[in-house]
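So this first bit is one chain, no partners, the form predicted alone, shown in structure tokens.
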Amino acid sequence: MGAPAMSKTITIDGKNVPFQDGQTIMNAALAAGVYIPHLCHNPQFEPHGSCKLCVVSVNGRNMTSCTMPAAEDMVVANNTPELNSDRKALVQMLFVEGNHICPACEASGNCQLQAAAYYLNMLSPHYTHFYQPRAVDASHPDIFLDLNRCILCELCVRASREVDGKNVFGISGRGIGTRLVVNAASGRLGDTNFAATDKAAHVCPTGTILIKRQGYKIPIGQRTFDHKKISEVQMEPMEPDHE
């Protein structure tokens, strides 16, 4: 019998990380217990690369780790002061683009945006708040939609399209005018076939999509990120239940 095939590896911050053909840097890192900050990534969907929080340095060039296929001889820098400083600035900008007032948010403690901010030692928004007028939609009997908290990760868009087969959500506009929209003539969530059991109802990393009559079922102080840093939580991205 021939010798067993050698595992392929990349190096992330000096650590050898195995990978399989077709795996991205992000998925190889998560499987090996190496945390790369991210918000728009979910292994169940095609890589998106929209939030740019997962940018790493690959052989000296910056790449989004969720879209870049792993390859032998890759030397990846991830947890560096320079990259974390850029990530912190991105999170600060996300906080001022919408209404992310954590003490008043039902998702506090289960919010990945909030947890990423803590991980990156973001102590203030830094930038001037936009205070954009965004809609709040309570028309659905079971789901509350607060677009003030949307960070345009498109996880709900992808989940509704790829898993639920409903295409309830979409993205409209350009630049600062980009926004999440509901695919109904009225633009109201209550006029769609969206259900609380849909995958798209459970993938939001913030408090944009909330299940009604479940608020504060788990008290603040007893939630996922109240006890652990986001880097300490299971490497595969969690699905916040916002309960």
Contents of the next structure:
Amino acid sequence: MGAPAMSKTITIDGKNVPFQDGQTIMNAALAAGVYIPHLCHNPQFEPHGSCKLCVVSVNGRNMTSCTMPAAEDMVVANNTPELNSDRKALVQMLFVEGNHICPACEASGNCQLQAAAYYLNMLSPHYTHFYQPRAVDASHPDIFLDLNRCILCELCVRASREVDGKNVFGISGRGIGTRLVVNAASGRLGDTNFAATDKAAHVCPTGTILIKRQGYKIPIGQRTFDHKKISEVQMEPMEPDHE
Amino acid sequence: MTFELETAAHPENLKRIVIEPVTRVEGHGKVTLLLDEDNRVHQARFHIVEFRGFEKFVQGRPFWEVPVLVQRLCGICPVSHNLAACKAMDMIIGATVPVAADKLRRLMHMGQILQSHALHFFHLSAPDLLFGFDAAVGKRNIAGLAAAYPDIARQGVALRRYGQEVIRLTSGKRVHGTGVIPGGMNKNLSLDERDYLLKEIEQIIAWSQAAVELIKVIYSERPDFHNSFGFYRSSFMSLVRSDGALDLYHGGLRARDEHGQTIFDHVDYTHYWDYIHEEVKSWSYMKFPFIRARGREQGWYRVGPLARINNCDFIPTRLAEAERKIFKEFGGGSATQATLAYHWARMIEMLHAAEAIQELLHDPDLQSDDLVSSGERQLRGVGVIEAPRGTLIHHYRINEDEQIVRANLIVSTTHNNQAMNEAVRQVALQYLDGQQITEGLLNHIEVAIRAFDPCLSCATHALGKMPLEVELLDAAGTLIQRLIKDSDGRHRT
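Coords for the form predicted together with the partner chain, given the form predicted alone:
Everything in the complex follows now, all chains and molecules, and the chain you saw is the first one.
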């Protein structure tokens, strides 16, 4: 059997985009070379729909494109000043909810949150910082876990569950108290079977899950986003793991 | 000495003059003077009023992050903090830094010395030195300098730019780069980058020579005035190479007293606390270090360009060494203790930095790929370098999980705290005592402070240690309650 014919299309910002039945707007867009900003989505995993950066206007209604299946004759607006303004506000809220100290963060230049902020022309956090106390867990011999930078995308949760088969991570708490937790009686990463070679150790879009002693080894100028925008990097055939 | 002017015996009923902020220095500070009705000076203090807290908030951070984090202490000499912290981290990971990485770090550091010294001399101090300490305020600044001496101003900007380019090509950015990593460097210098820097280096050396000439001429025109302005004798401390040469990147600690006699020499800085202690005072966020062997009263000292040029046996580059000899011989050695001689010594160092950059650029090791090493882990690391403003000490302790549990930074300007206060008191006595106070006279105090090129934002680290006294008075001024917090954190009434 060959690949199913893709005779059905939607339009995104006036461009015809073909799709297969069951394909989301996001995946159809990515396949057609149309960029929709996203942070919690990674084509290697099931969609999650939590960051809301990929919200598009479908026939006049706002929908999360990474979870919304494409349907014939959908008219999608994506790259509009209104939507990009909302996206910028969402990124700004992520910045003030966590403690993102880009100047000293070893993920700078490789960080998708930072790259999304640049892409959306974010010039300041705009909102008042929450300055929430967030935990740091250095108990694992090879991994440093810094929840100050966690944006609750659940990519590590999904990777540990779906690829590594370990269920090391989960999300707990409600509202502003929502946080990433570690599946161990002690709550410490060092008391799990997590390994630096696990998929979950390499999917964090920010600097939350870090391989110890590797920081800053890539010179400025050779980092993921030094010469490419996030819209280019996330359009590459296979999104790279984020060291 | 003028310690009696640190605290007036009877501060009540004295007039208070405040210079705030002190201008053309890095960071925020103020000077307070207490004068009686005849304008006699009873108290003169240089206060550091800003607060940072780096030593506290690096706690819990992974050790490899800290060199990048702490360089944010400063926008003028971040390279110094970056390097000092990384030297401490080299010790923590048990690394012997490869030769190529050591040379690349030295190159970066020389770029830093060049740009910082140029900034200070041309932008911050030249207006005083060229126009006079009490020249019109509107003229006494970099814009006035550019109008009256366009070539000098242009050279100052160009020297600074070149130093920043050296930093950019070794660290990745002009300010706050990430080239230095524990155990070495993350990049070498490509041939293209080397050739780009080589193109201008002859000109940079020539301009640096001209800057030494300029300060020499200014100084020599009025030798008695320049020698005596804010004059006092003190000990000096700096790093020196094992053969006694000037070395701004690595060496042993040397301290000499006000008569040039050795207090200690070639001291292994990883045990600096056997030689230096710090005191805290209630009126400044900056600590007061002293040489342990000489005690709190006598143990204060000066660091920075003057200390280094006085302490070293020779400078290992030709042109700067010739200038060092001229400086040492000037007026029978009369400039070697002078506050304003800091400017002269600083320009000799800038020339040395330019020469050292040229020498390093011709070294093929800079293109090596052998850039990082590591060895046996330790829980403690100390890194010391000679920053543009003087000896810079970074000291860290980590836990088994590789997080910082304790940090102590003794910053160049902190070493000079007592010395700057002494200079302020001397100038207050020399020029202000009993006089009608004018803006020009007050600028004399700032001139004395500027000679040290203080970086006040770097220097304020007395978190939680500052002794405080709070008094509650009623409307009639009668004491109702008093609460005192000592430097060990204990409270008493």
